[in-house]
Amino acid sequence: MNSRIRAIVPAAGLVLLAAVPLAAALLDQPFYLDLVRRIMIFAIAALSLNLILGYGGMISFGHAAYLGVGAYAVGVLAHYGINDGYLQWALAIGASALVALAIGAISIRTSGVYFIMITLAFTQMLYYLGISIEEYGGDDGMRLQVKSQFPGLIDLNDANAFYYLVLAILVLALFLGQRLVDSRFGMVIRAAKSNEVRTRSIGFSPYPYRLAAFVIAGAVCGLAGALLVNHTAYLTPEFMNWTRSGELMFMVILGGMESIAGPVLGAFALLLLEDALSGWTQHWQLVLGPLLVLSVLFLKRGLAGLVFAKNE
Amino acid sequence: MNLFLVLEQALNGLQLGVMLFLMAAGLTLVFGIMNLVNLAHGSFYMVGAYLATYFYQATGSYLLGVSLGLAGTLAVGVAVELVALRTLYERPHLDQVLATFGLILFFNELAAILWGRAAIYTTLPDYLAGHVELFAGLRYPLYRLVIIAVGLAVAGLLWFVVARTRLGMLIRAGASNRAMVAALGVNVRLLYTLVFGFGAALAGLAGLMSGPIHVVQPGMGELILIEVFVVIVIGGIGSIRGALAGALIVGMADTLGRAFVRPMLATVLSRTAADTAGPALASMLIYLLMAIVLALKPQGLFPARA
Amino acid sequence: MNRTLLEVRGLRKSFGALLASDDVDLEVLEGETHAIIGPNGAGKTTLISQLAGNLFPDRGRVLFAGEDITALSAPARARRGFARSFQITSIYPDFTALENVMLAVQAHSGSSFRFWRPAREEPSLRSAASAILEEVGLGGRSGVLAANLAHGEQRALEIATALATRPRLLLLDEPVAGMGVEETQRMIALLSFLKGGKTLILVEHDMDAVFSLADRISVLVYGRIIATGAPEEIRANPEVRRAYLGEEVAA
């Protein structure tokens, strides 16, 4: 029964998210695709933080940092007329996993608390960094005037083209989290989550270990960034906003940490909810801060949890 | 360079270093003392900032203004403890973290709804406006000095508190064991409710005096509150002294790099290079500096618990 | 059998104005089981946690197969041959008992930087470990998650862990404490299985799990080792029985 559900519920996922460009066209709503879409950039870069907040227990507040990495990778490359989108993508790729290590090299000598504000504040010096460079369009930002070019492959002005090239790489993002969270560098990292003095008994230094599901999760996540600059068109420091960090992290806790798509689920509800309420009064995080207390206070085990019952 | 002028953001240093301290003391003991990561401080910052101000504009007497403004921030911190982050103190660090992060959603939009979205700006009273001649040549606001003067004299009270009274012996233990002031028949429950208030009562009093400096608007808190976890984490973790070293040293080191990076520069690199680097790099000083600290000294300048 | 396997010259280590290793000198020959009692407050973990790198010394050496592994973190004395247990069990709780041990013969064998392969999946890691459980006697609880398995059982598990190490030198902090009369003697019984072909040191407060498996003894008493030698002198040691033993064993 459980089993089943475990098959059901991702096909279903998929079949549905496959199936949005084409309600979207039918009820000639291109809002709703739009909105998916984003929706599903920040599923990616919400399952990457997951990576190190779920599994390796890492309560990084600075993910955002990567967005914005990945987001000013390909906005200055634009901003000097190279649209090449392989090599913009790869910049933006590369320069989040170096973001990362350096973040992470410095971070994870320490735990806890320390731990949570130093991701914190670094990202934080990011976010001012990008305010404070003026030929970037400072706070303001700047547009996008080109989106990545691929030429021959994918035109990313084709709005459907766009989703279903968002769709794919979220997929693509979940199958091999999976398969990085069972192989035996996902074991290791889940046991020094789990128990960080057993893990140093049995021989494993989690130290390099960590760091390279920090550096891993800063690239994804910078890969996501890439998508949003093109999604928005737009690139501002506001990806780098320290809210946006709390948001990824709600994401995560709220879709639960216990599976790879949980974080998938949590931006569904979180983004979607965001969007209900800010439909309905423009003080709609008065309602959604209160709703985000209680669901840490009562949801313990993310809206997975209530899809999937424990096994055992 | 103009030894006035260093003089002049020397004080403005200083002045910055003690509004920082106000809000890490408050922040550090709660953690020291509870476990709790509370990152809705700054809210209490911002309370403080707009009741303040309001008060002030209702009754037309600023004395009264602050008065009221902190017995305000006081009682909205008790109310916060007893009714949201009480149950926080057992659960994890993440929870705490989401939770409060959640409750700075409330009280920024709780702020736009009451007062605006616009920042407002405040005036000072005759009495505080105005300059001082601290000596030939050197003219210096009036309400910043009174801004360190208070600061500083918190900071004496607060050590007096700690290390004189039966409350900061119970403070001191309970950083160190909370189990023993439980045993001791102490209520616990009370000790901590206390705590938080005033601690969200100090960040209040920062938030209010910056009111007239900066201006007062939603969210102003949060910005303020990361500078105050680099402080946290220069100083080390629940240490009221770490805090004050902290606190004094991000304040000089942001006041000073923002004021004089760039001339520096410009002495070594060429004019639009300085332009461009300096406020870019000014505006990562602090960042760099905890860095560095934090790679020499993981545990801060004074770890509470050796 | 007689070489020297652990060597420990001089260990000094103090906390403020308590010193709570006093110039210590061991030595645990190759294959022996070492003992190593004291009263509450002696020293016992201070010790223990020096010799396996979760505390560094103020002074003195620690040698290990000749080689000095004073500086080394936890995780390089284990890659080198060195495995503990915990006074108080340290083990995966949300990991099947398979898992947890899977884990550690993983940490022996080849590079864990593979980021593929399911590392459940692999057959030599799980034939590894099953056979080690069943060595321990959890062969029928593979599947269990560590946090449902009995008090004794996840004692057993954290021995299995430690074995899969294939450690040279396995330290053995207080493998009874807290279990009834009949999870000790299978305890016991298992230790005794272990005994010839490892080389244990057990820190222990039972006396009859203490006499009955150690080779050597070593009392440890503020601090200093005040006496070594093979259980019939130290019971017959009148320091010993003053300082620590008490009637209770001279009876």
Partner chain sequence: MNLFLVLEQALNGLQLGVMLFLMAAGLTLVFGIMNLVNLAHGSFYMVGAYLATYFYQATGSYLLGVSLGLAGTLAVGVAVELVALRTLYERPHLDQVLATFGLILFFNELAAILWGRAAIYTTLPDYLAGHVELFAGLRYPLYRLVIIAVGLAVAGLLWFVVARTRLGMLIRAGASNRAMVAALGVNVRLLYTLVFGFGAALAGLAGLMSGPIHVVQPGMGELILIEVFVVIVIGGIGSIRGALAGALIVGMADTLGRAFVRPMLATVLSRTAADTAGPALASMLIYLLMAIVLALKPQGLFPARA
Given for the second form:
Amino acid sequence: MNSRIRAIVPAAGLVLLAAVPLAAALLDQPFYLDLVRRIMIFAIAALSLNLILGYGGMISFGHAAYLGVGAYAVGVLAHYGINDGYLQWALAIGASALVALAIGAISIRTSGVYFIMITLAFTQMLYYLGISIEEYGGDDGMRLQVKSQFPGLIDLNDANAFYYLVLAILVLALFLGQRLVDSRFGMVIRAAKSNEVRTRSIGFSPYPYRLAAFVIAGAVCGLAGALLVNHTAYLTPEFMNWTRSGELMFMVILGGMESIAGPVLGAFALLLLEDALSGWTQHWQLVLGPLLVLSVLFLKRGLAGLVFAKNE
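Form predicted in complex with the partner chain already given; the form predicted alone follows:
A lone chain is what you will see next.
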């Protein structure tokens, strides 16, 4: 029964997501298309964080840095009239990976609260750097005048085409994430989280594996940043504020750590709830806060634990 559920639920979810553009058109509510696309972008970012937080046990409070780096890679090139999407997105992924390499090389040598504070410090440095550069709008940010261009492939100005591109990237991230976690690389990452001493005793040094996971997570989050700036058509340092890192972390925890589907469920639950409550009252944070606390207390394995077998 569990294996059947594990097969049916993702397939049903994919069908529902694929049907959103049609439903939005029939209801004449394009807002829902934009809302679900935004949620899927954050789900991709949360998936990348889950690799190091859920499977690697690395509590990074600076993951939003890569979201911001990816967004700025697109925005800055567009600011100078370079709208080639292949170049923009390649730079977003590459720059985010390099920043993750630099941060990870230092922070992974520490643990516990020191790891948290180092990742937080680096993110805030980048955040204040974004605020200080007036040419790119400083604290006010700047508009993305032209979305990334992919001649002959896809037009991001077409809302439906952009939506299905994000959906395809999300599905690819889920597939590759599962393959990575189930590989020998993933086994070492999980073993190091469970018992680092034992992992070393059988001949594996956790550091290079953790650093590789950190870089992969940063690169994927950079791609999410490139998608996000094209979605919002606006660039701001708030993309990489520490509060954004906290939101991504909560998506992972709410959905279920050490679960590939968990971050996606967490992103949808958190952002849909936020949208519903904000339309109901301007003090929606007062309602959302207790609900989130209760979910953490009573859903020990997150939302994924309600659907999938324990040994997912």
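It should be emphasised that the depicted structure is a prediction, and the values quoted were computed from it without experimental measurement. Superpose the two forms; the largest set of C-alphas matching within 1.5 Å is the rigid core. Positions refer to the first chain, counted from 1.
After superposition on the rigid core, the Cα of residue 18 moves by less than 2 Å between these two forms.
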